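Starting off, we have a lone chain in the form predicted on its own, written out as structure tokens.
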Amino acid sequence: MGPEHPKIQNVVIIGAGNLATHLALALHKKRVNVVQVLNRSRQAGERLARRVHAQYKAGFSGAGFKADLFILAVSDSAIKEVAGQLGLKDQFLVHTSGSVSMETLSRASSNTGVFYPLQTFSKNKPVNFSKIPVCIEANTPGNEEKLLQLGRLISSRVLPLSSEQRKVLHLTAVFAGNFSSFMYTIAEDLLKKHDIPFSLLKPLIRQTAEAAKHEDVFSRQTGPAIREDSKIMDEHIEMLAGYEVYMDIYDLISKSIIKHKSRND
């Protein structure tokens, strides 16, 4: 990388939940300078700011700190009232948002990009920051070269995804992690009813996971729908009788499966 375009030294983390808290901590990891955590409750933003020896300033008005990136890991909704306080002028401004466009902090900085892992963060369970995908977009190429290489430091696969091409990424996302989870959950709901421990589906779920990791995983489905095995279908969904909701998304996913799998033939 040439002199026009120095690497990341020194950032600034703003919010102190989840994914600021396993970002601040990777970053550390890798010797990048956390010099400062903005974070509007003292307590969690002290609590981070001390485990990557940064400063804590309270609130997000006037940075205190010049740094070469400031990095917004704060909810959606307040991602661009607070990156409007922050008074950056030319200083550069990411975001971390799946879902909200670049343009939305284009008014808080004439330096802007986003910097998205994708991957659902809790506070207490550990991370391996090295698997997860990071997606990055700015709003020039020096930004970009900039953030790639701050990616790559704690990430073994970073690419540039339009604010477009990132949304479908985050709607898929949902399908994929929470959607699927929630499935999870109405099995163990109607095990539970009837006494039978859900560690007796785990070694499935874990089989699935495990065919999801090659490409086309449709031509890996297996189940009643892709048999089109009606009479199956049928006694389930009779099962289903006092559990309407799970009854409607037994028969959607059902129907789903059939008319994709008539598509591919």
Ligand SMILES: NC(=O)c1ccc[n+]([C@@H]2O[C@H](COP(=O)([O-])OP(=O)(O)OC[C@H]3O[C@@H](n4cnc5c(N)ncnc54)[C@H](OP(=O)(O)O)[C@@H]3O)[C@@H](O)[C@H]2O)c1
Given for the second form:
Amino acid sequence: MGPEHPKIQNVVIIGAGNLATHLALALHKKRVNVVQVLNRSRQAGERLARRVHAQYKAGFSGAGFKADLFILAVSDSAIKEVAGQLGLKDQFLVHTSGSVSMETLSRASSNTGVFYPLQTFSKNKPVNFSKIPVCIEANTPGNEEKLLQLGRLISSRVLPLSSEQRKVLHLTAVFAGNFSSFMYTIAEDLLKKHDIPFSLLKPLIRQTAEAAKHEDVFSRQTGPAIREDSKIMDEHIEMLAGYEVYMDIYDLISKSIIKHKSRND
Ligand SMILES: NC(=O)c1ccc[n+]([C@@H]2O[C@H](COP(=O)([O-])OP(=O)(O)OC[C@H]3O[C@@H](n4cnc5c(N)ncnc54)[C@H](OP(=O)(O)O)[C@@H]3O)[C@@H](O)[C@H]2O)c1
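Okay, that was the form predicted on its own. Show me the form predicted together with this ligand next.
Now the complete complex, all chains and molecules, led by this one.
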């Protein structure tokens, strides 16, 4: 990197939730200085600050430290408001959301961007950041370069995406991650009602996730819908009497699989 794009060495983290915690820890581990943690609630803020040897600051106005980057990792609904309170002028400010546009930060600073790690984070669940794709966006090529460099410190996959592309990616993450997870919940619920251990499904779940590593996932689709086995599907729908929502989900997804198959034929 040329001198016109000096490296990001000092960061301020705003927020102390799931994402802020994992990102701060990953950066700290790679010797990026987290100089300050700002958070609404003192306890969470102080705890994170201690873990990364940073100073905790209550409130958001007048962020005291000089930093190369301000990372806003608060809930999506609070991004615009908190960004406005920071009182930055041209200091580099990014948010970490999959579904909020970069434009949301445009009144808060003249140097803005997005640093979105595509994974689901829970504070107490360790993650291996190097395997998590980081999608970045910046308002100038120089800022983009800085985020690429920072991202590459902690992840082996960093790629620029526009706000629109990132929103599509986020939408698909809801299908691939959140919805799949709810399918497991349905399975667990039904098994529990019949006193059958959920663990019996684990090898199948693992194998399904494994198959999704390949391109053209649909070519590996199995089950009654892809076989258009209406006898089994009717039987399953009947078994779901009393579970109206599960019945609707079963019916809708089965129809969707059959439609997708006819489109591909
Ligand atoms: N978790 C993930 O899996 C994940 C993945 C990728 C991207 N992200 C993005 O990361 C960002 C943070 O998400 P998260 O999951 O880490 O959220 P979280 O665990 O719920 O933490 C939310 C953080 O935002 C603060 N906050 C919430 N409302 C606020 C308000 N009105 N004013 C000031 N501070 C407020 C909270 O402060 P208090 O401690 O005071 O409540 C807390 O520090 C979001 O933009 C999200 O889209 C999350």
